[in-house]
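Below sits a lone chain in structure tokens, taken as the form predicted on its own.
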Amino acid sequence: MSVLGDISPEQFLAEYWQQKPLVVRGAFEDFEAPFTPEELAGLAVDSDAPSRIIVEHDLPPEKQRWQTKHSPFTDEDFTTLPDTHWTFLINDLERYVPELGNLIEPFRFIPDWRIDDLMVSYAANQGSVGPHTDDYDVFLIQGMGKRRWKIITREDYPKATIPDISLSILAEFDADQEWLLEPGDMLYLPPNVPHYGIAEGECMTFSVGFRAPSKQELLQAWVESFSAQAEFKQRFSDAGRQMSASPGEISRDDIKKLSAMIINSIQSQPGFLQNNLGLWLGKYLTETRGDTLAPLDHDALQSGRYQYNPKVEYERESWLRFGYIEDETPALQKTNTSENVRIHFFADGQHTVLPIKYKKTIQMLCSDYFYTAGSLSVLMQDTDFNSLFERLVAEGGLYPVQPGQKD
């Protein structure tokens, strides 16, 4: 059984992804947490992991019965913590403990760019983060202890949330299914619909996240991708204009010639043309988020300390994103032949191109997290391929490891 159960993967991207709600008892069966409470706590102190914690406070409905408090956190934020009620929040969790990469790895046959993070959320007895929706889709995973969830699946429930709290919570629920989800069982719920999950007794569940970008984000970050270019600081100039009849009025003129700065200026970027967005879409989907990597010393890539070598195996860290497109520059699709096709690579938000010989090979580098010396020798051949690689490792998202030390 995978953790679908009975369903293939075939079966639950046509029937339930973005549809409907699935419960899979046993989808990851005699499954521990590779920490205590306690140790994930001190995750918390001791690591810059985003983190929240939220208190349900007992106060009737008029007050303010919900508090968040954020990252970085003290011992003191958790030894002043009530006996029940409140949960603990760490999102990026495979950044901080990449054997938990192992929850992600069974959801790969969604690519890996709509894959956004893993959280897991601690709660004592009765813990929750209020009735609410979410944006994307999630599977939690029950880990550690017992878990209520309770969901609506109708569309025409209350939508109005608590007023001037920092949380979108629901301010009805009247939920229509139910379930108690206990160690290794899974809920998927698509987006948007509204769910309640609440502890019974101290518990422990892990979320796989998937990213959703709304045309905002990917309209503002393409933007920001060339509008700090010097060309886009040229202003506006109207030598010669005609005197004007009136002083409120923007003339069609004005208008046209204003329009055409910002037509112009978006239309001469290489990412204006639909291929070439493309380029700019495999960058921005493979960006390493937060500071996970280090700062590129120069100097020290130079020197030649982060050159590859052929008799070492080398290991990616499970927050570095890799990606591909295949034949995506147009000046390469006049003629057909093998010779003209292209691979273009992405990792962290840096593009190569290669020849289409390199498919096989890429594609295994996009699966795959632990690379041998022998499957590494065939694309290290290429001079540009090798810099971003050693690049890579300068950086900290790739590193060499010497046999039997596999992680």
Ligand code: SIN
The other form holds:
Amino acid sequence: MSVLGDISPEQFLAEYWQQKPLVVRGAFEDFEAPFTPEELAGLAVDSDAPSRIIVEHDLPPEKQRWQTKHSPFTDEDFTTLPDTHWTFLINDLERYVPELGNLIEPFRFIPDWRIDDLMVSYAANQGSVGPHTDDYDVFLIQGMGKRRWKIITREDYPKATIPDISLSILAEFDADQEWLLEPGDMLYLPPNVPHYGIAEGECMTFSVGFRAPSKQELLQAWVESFSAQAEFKQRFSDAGRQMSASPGEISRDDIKKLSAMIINSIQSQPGFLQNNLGLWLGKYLTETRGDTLAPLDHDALQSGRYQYNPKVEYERESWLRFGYIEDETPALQKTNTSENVRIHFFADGQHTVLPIKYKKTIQMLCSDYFYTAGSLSVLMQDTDFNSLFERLVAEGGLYPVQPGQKD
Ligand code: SIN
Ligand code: CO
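Could you give the coordinates for the form predicted together with ligand SIN, as opposed to the form predicted on its own above?
Expanding to the full complex; the earlier chain stays at the top.
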């Protein structure tokens, strides 16, 4: 049985994804959290995983009801908590507990670039983060204990949030559907569905969260990708300027010159000209978040220390994002033979182009996190790929494992 119960991934995408909630009982039937709540608190204290503790107080005024504290934490933050009505949440959990990749794996019929992170919440009895909406799709998997989920499906619900608090919590919440989720059950929610999950007894919930960049994020990142180049430091210049008759006027001539600075800068970008921002998107969508990569030791890199060894197995860190784009050389599209088609491989924002004959191996490289001895040998014939590979090993995103040493 799939985690979607008797619904196929095709049917899920056609009828539910981004459209309506779905509850699947027993989606992860045999799942057991690989840690105790105490070990989870230990992870929040000892690692730099982004974490929050949210306590709900029952005293007025309303704006002091919800109290949030962000990591870093000490043991004391956990030992001083009340008996009930609190929860703590850890984001990017897949980086710290890679074996939890098995909670993400079943959703990879949605491409990797669309997946954001795995979050876990542990709640004492009655703990919650309050009623709210999220901008992203989420699969909420009940890992331990029970949680009551209430949602609002109608569009015309009161949208006001409690003012002056750091969390975005709906001031009113009148649910029209609810379910009590038990271990292994799952609730899928599309973006913007108001929801409220309250622990009944202590419980643990895992959330597979998705990534949906806003126009603002895309635009900012794209402009940032080229505007740091030296030519963009060039300033406005106006030798031979005519006298201004009125100090307040911003003349048509000045507007024309300033506008040209913006428009020419954008139009000079190759992706923009070819009406294809694919290569930039490939880099952007595979960039590693935070400063996860080890600093590059160029001498060690030169020495060949990180060279591919066909006799050993390699493993990929869960945070190292790979992706590919299949491309046709536009000028050759009419005489389409397989030599015209190339494959663009992206890893941590870096790009390399390979002949299409490597497609199957690139697909395997992107799907898997563990590579058997020699399985990447064929790609090493390409010198650009070879140096990208060495760089990824040097930065710690890929690492060799002696055969038989896995786990
Ligand atoms: C939780 O796990 O408590 C919160 C998850 C959510 O509501 O998005
Ligand atoms: Co939520």
